[in-house]
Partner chain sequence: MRDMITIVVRLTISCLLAASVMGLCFIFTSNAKKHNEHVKEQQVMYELLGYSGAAERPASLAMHELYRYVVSSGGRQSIGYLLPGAEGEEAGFLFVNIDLDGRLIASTPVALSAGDALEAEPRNRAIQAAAGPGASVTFADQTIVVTDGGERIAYLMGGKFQGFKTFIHLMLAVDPDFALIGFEVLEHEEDPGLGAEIVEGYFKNQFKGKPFTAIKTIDVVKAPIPDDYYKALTGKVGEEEILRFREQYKEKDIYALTGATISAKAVAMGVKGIVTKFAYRIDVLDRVLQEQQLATSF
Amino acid sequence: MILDMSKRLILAALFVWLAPSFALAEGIIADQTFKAANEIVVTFAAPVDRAVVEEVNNYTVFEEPDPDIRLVLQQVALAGDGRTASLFFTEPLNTATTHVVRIRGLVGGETTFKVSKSYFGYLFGILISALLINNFVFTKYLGLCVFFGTSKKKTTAKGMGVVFTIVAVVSASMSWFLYNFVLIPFDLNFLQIVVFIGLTSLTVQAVDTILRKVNPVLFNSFGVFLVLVIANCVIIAIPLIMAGNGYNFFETFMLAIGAGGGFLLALYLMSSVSERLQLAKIPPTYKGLPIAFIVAGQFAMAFLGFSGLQLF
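Structure block, one chain, the form predicted alone:
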């Protein structure tokens, strides 16, 4: 009985001692955000002591998943108003991960707060990454067989891109549910490739049947390439990336939309050039696939310009 009372008193004392620091963290820090690749900007609710804020040794910064790995802080610069501090680090920050910042001596104790991106910005970043920055065709060179086969006319390219996006979204959604509610609980991760291929095949067959009834002209223009979607590396890559990164449903959905939109963009760009190449004077040895590979290579070099792009 005495021991229980002692434990309660100790816990109460710890709470009384720690509670002010948490409350102060909420009242002192008005805003925090990532800015440059190696910079965090902190806005205080009121002017603070410049000597304390600009002292690098008063800070402890680490990524939330890895608290034992401390990030090296190079410099802290406080603005003239005494409220905005810029924290500069020696190495680029992984802005996709939440960072924890601790400041000692700010208000007599230790102030702790977290810095992270907006979740909607993170979702939009996944979309833009799959669409432009890491385009599966021009940067990863996946799905080239379907890409070269259906990128000769704009109408076929647009139709194929839309169908591909639908298949990607539906198959990725089903893969996410099956992966999280069947494969992981029953420890069947070694079957994920077989399961993902089966779900893709099921989706393609459903789209094939519906398209045959709804739009026979578009179905006939696709020919054998609609069936090739089953073996398209982009379709299989989406659920594999989802499983490897541990994406939730919304993140998986944005990845599938971005990958499908990126494939549609690649097909449309290539078809636009292909229609013009039919009227151009091309040496006989370069006609067909050789000139197509040259154009695709130029598009790939152009897409390298999106490397390192960050919108949020």
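Could you output the structure for the form predicted in complex with its partner chain, given that the previous block was the form predicted alone?
Just the single chain follows, nothing else.
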């Protein structure tokens, strides 16, 4: 119940924080997006003066970190309705960075707006990346001891995956707070390892105590996995990656969910195969771990296929 509450709280916080980004477009700009590799599409709130909008010299476009490097605009085409303008550039745009567009001569003299990929899409990208593209088990090769230990049966796999995800999210969130408000301000970065492993143990202990009191039935089925969580390197890799990339809270949250979900996915896939393997005739030399490693290798090769996947 407490977990449920905290989840709702976090979702609410996420919504409040993201709400302004939906209302970003101010005044006469209704919408702006990257389209093709060298095209930005701007939608105006009302029909605008064709002569002004289609004049290339009225524009100043640059990438946010490099305000002095102007991007060369080739052509601007206004659609028939007088509201949608397509900006074509001579060079392909680097869509990963925010672009600033300035138009002179429209109502109110100068109009400035920013074009970037939607932040929601970016967060989702982190999730997908941790889940599939950089799956912690199959492409980062972490957490293997626990992975091979608990992927023999589907029920164990599910239990382990769920418990792991919960602990990962809680400990990563706490690590983020401690990292940003204690370790960085006091220049104690070298204590990273101790702090992160300590917080993980603390989370495991806390979840253990809470679960035992709140839901003994759940504890009986999931409790055994809690001890294994601490021996899993993924749980300590998440805060380390967070610190290395300087993620903000929501990015950390998404990374932790993705990592946990990825671990669950890997366990589930592996356990499905393991259950089948028990019925198969395996040469005695390959029984047990060797065949499990070879199956995992095949999964790893399959997961290589996700690399380069881009949804947003």
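Positions refer to the first chain, counted from 1. These numbers were taken from a predicted model, which means no experiment stands behind them. Just so we're on the same page, rigid core means the largest C-alpha set that superposes within 1.5 Å between forms.
Student: With the chain divided into two rigid bodies between the two forms, is Asp31 grouped with Arg50?
Tutor: Both Asp31 and Arg50 are in the same rigid part, judged by which superposition fits each C-alpha better.
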